[in-house]
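As a starting point, one isolated chain is supplied in structure tokens, in the form predicted on its own.
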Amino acid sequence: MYEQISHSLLNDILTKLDPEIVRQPKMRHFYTRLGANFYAIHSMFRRLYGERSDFNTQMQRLVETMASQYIARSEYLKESDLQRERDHNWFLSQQWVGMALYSDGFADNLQGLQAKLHYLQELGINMVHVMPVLDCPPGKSDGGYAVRDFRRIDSRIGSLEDIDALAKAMHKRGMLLTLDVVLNHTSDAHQWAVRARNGESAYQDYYYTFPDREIPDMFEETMVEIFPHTSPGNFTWCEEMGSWVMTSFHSYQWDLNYSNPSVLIEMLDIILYWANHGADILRLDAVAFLWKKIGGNCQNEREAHRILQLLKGCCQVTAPGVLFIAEAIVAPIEITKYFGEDAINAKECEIAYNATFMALLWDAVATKKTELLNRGIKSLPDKLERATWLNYIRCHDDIGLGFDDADIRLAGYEPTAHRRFLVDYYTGNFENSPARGQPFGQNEKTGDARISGTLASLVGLESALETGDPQAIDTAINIILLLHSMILSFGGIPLLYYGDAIGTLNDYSYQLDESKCRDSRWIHRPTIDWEKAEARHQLGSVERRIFDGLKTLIAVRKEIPAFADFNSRELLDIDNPHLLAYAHFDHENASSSVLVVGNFDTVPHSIDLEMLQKKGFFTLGSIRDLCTGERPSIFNNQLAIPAHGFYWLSESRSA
């Protein structure tokens, strides 16, 4: 019954459609996917809206700036989604391998990381993730996440064209271009808030304001304080507005109000503003915020999640080639429904963060031991079939310590203790730590505390080199090469971070800029040294060493079907507390098969064969470990894995 009435409405807001859009020609594919999508997404947005007077006319809104999106698409990304839509798994090969960086750091400005793509293929990259390029307020940018203006580059980093140049030069070398957009909130200098502040009611209700503390009092009862040691609180007062303005992140983020539908059109029409501009993936910020209720802590409401349909649903409408990333760091069993609850195909977005697995990487290396890591993976709730994990072992952020209790205690911590030792350990305040990392977001009432620092720095490199240490060194660039084996193996697409590749360190200048000095994750954004990166072809030098280690590993993953990820890793329990070993099959071919192992202890350790081979490994031929195409080490019937040594194991194929 609700699908005639909703064919119905759709007939009458086709009737109702701008003149200059009915003219248009070449509009036969929108029609279509309009008329397949329109009932997930009237039924969405009647459900987030339908009890407005004007929800006709915003309904009539929503469908015009599809079209109109539309309408400005160019030929060649209409082409692109529709060879997308032929072969809708196209994301989930073992052929992509991403990056995320700054372009100022990485390389000045957007022309200097164009004039740098060879760099990322020489790596084996295709696939950046260009970090937040657009306007934002010197000083108060929140590292490009406070955006004043949705539209416009920041003028330090390029311009318009620029990035149109950048996303065509990708596309001509098969790479994939990843940009944000930030949807809980904007800077309290856009044009939007300007507006709110000058007393225009209709820009007033784009976000949450409140006259006194009465609704922010009962809200603080229950929300948490994202920085509490530099913006505490989630409400500022705006004396111009006479207001208290929600600010969940920080004073200058103003927290958009989805409860308003003209919100939710305009952050539709930015999303499909910069999928016409050459995105390929759009990594959608701080989507757990996006609903506001008293009572809860704000965050993973249901009709967030409803947002991330509509959303999805429209794109699906006017540019269906175009992937969401989720930027949602929240519990496991909270992460997976951000792919879309109770289907088969994602309904949301097609790939999320996989935050659980990079926190327990850490506690592996700082413990030695792999229990806890063991116990989160076998938490991690199942993706959906068509969807997948982003794995990093760094990014822009902090390293949080989400791991759940439960897992905690029973690999035999206890949970405020073991967060303690983490954080102790890894900004080199436990004996004998090699880390050189800095807390982040101390909370002195709860005493909890997160961790900054680049990859090189946290696993030892950094002192290494401090002391000329040469088994140090080669420690250190064991771990960083084991660590990397595992988000290249793990199944999902894995995310390098930018100067991992070369060992680059922690950048200390931060604390002489008076707008960084607060936010230690500073520490961990760095400008790339051209000059050192050159020692990348010096035989022997430490960059060599890294650089030469990660190409070969991308390029041999990009050899293994079965690190395609449809659903084929199997964690093995092989009964040794310093090993992680999981399987991968080939979903074409089930009798091709890939054994994972790696060794996080500063000894060696074995594996029995004869235990392998119960499991159905190993039984034909001679086993060879991908990655160097060599026979690994063997004795009595013994597979012995080096310290912090990994291998990538089968016996159907060799490297």
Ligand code: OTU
Given for the second form:
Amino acid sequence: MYEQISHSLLNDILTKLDPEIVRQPKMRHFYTRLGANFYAIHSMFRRLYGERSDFNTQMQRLVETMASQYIARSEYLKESDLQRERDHNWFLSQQWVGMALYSDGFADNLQGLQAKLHYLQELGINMVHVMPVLDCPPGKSDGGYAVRDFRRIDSRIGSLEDIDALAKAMHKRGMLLTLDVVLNHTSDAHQWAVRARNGESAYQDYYYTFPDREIPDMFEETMVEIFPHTSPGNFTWCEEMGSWVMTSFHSYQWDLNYSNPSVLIEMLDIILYWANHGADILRLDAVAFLWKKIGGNCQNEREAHRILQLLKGCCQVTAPGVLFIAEAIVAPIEITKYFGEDAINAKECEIAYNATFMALLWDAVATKKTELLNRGIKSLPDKLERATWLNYIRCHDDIGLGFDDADIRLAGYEPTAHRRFLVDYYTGNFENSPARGQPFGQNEKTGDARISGTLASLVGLESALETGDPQAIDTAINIILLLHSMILSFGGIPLLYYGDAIGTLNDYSYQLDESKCRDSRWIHRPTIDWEKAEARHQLGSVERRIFDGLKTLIAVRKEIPAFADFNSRELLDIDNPHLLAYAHFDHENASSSVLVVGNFDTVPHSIDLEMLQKKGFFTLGSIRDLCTGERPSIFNNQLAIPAHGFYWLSESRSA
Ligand code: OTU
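Could the form predicted in complex with this ligand be shown next, to go alongside the form predicted on its own?
Below is the entire complex, every chain and molecule, led by the chain shown above.
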């Protein structure tokens, strides 16, 4: 019934379309896709904004926005859309390996980055998340997440032409470009905020503004603080407007008000704008926060999901080849909802950060045990078929310890004490800890804290190099490789972090910068030392051991079809609290199944081969470690895994 109504509604909209749009040739695919998605788009838009008197006008605007951006989309990108529609699981392939980087830290600017693409290819990277490049007020940028102009590149980093050239150069090399769209907030220097401050009520409606503390106080009762240390509270007084503005993040980041359809349409236009500038994937920042409700923590609200479904539906019409990444650092049961509920294919974001796995890996390194890791993976809900994880060890943010309290208890720890242990361990305040991290976001009220630091410094490379202890250096390198072996084999797109492939240590220079010194995340946003990077060619150097190790793992991963993310992973119960083991089964061809096992302990451990055989492994022939191409160590029918070692095992019929 509603479907019929929506059909005539679509006709209505089409007859009122701007003549400029109607005149356009080659709109066939647009109209077909609009027809196919209109019901979903219209019903979502109606659920969000159906009560408004200007609903029809806004709906018309929404369609015109999709149409105008379709017209602006290049033939080349439209061709790629068609290809991806034909091969719609293309991104689940094990061929993709990503890296996140700040273009200025990596190579001064966008042109420098383009000139360094060969380095990324040398390592095997073919998906690059270029961290925020947009114009932000210097000193109040939040690392690029306080955007002043969503269509303008920071002039220190480059220009729009540079991005276009970079996208082209990357596509030529078969690489994917990922860019950010910061959906939840703008800088307080964005022109919408400026116009709001100047008294334009239309722009005041873009934000959440309140004349007094009545509503803000109610919100505060249940909202959490994201940056308690530097930006306590969730509201900031604006003298010019004489109102409180909602600022969940920093006081200079004003939350956008998505109960206003104009905000949604503007942000859709920006998403499509960057899709048209060649982004293959858009990382949607802080998506959990898109809808605010009194009485809740203002995260993961149903409406936030509707907004994402709507944005996805519209993108499907204009730029169907473009994927969304959900940056939602939330509890496991909430994370998978960002793929879309009750669906097989992603209805919201095709890709989501696997923050749970990331934090659990850090737990295993510190405790040298895998109980919590195993439990956490078990309670990670299944993803949809056409959706995938972004598996990472480090990123530009802090490491939050957001595991489930119940899981922590089941693993035999007391939650508060255990989290405190982890923070102490990684900040080097625990006996014998080699880690050199720093606390982030300490909250005096709740006792919570998170962790900053580069991978190398957190696993002890910095302290080992200082003391010159060769064994400690070996250990740190082994842990770096072990962690990468996990994200490269877990199922999903591995996302390396720039600098990690050459063991980049903490950068303490942020402490001298007045605008950064209170935000320890800057410690792990390095400027790459390219001379040090050259050492990757020197036999025996730390850089070479890490770089070559990763390069091999990446190359091997790409050759293992079982690592494509088709929900083939099964956690194996092997009854050893220091090991993690999972298998990717190929049910049609047992000999292409792969068993991954990692040892998080400082001493070797073994697994009984007979037990593995009972589980269906290695019954046909001899065992081979795909990483080295060799037979793993076996003694007395026990598979031995060295301290901090790992295997990707498969069966080969030939001995
Ligand atoms: C994201 O962060 C970005 O990755 C951060 O760099 C930004 O500061 C922040 O948004 C504001 O734009 O919102 O959904 O613990 O993990 O703030 C999760 C801090 C986020 C970050 C968290 C995260």
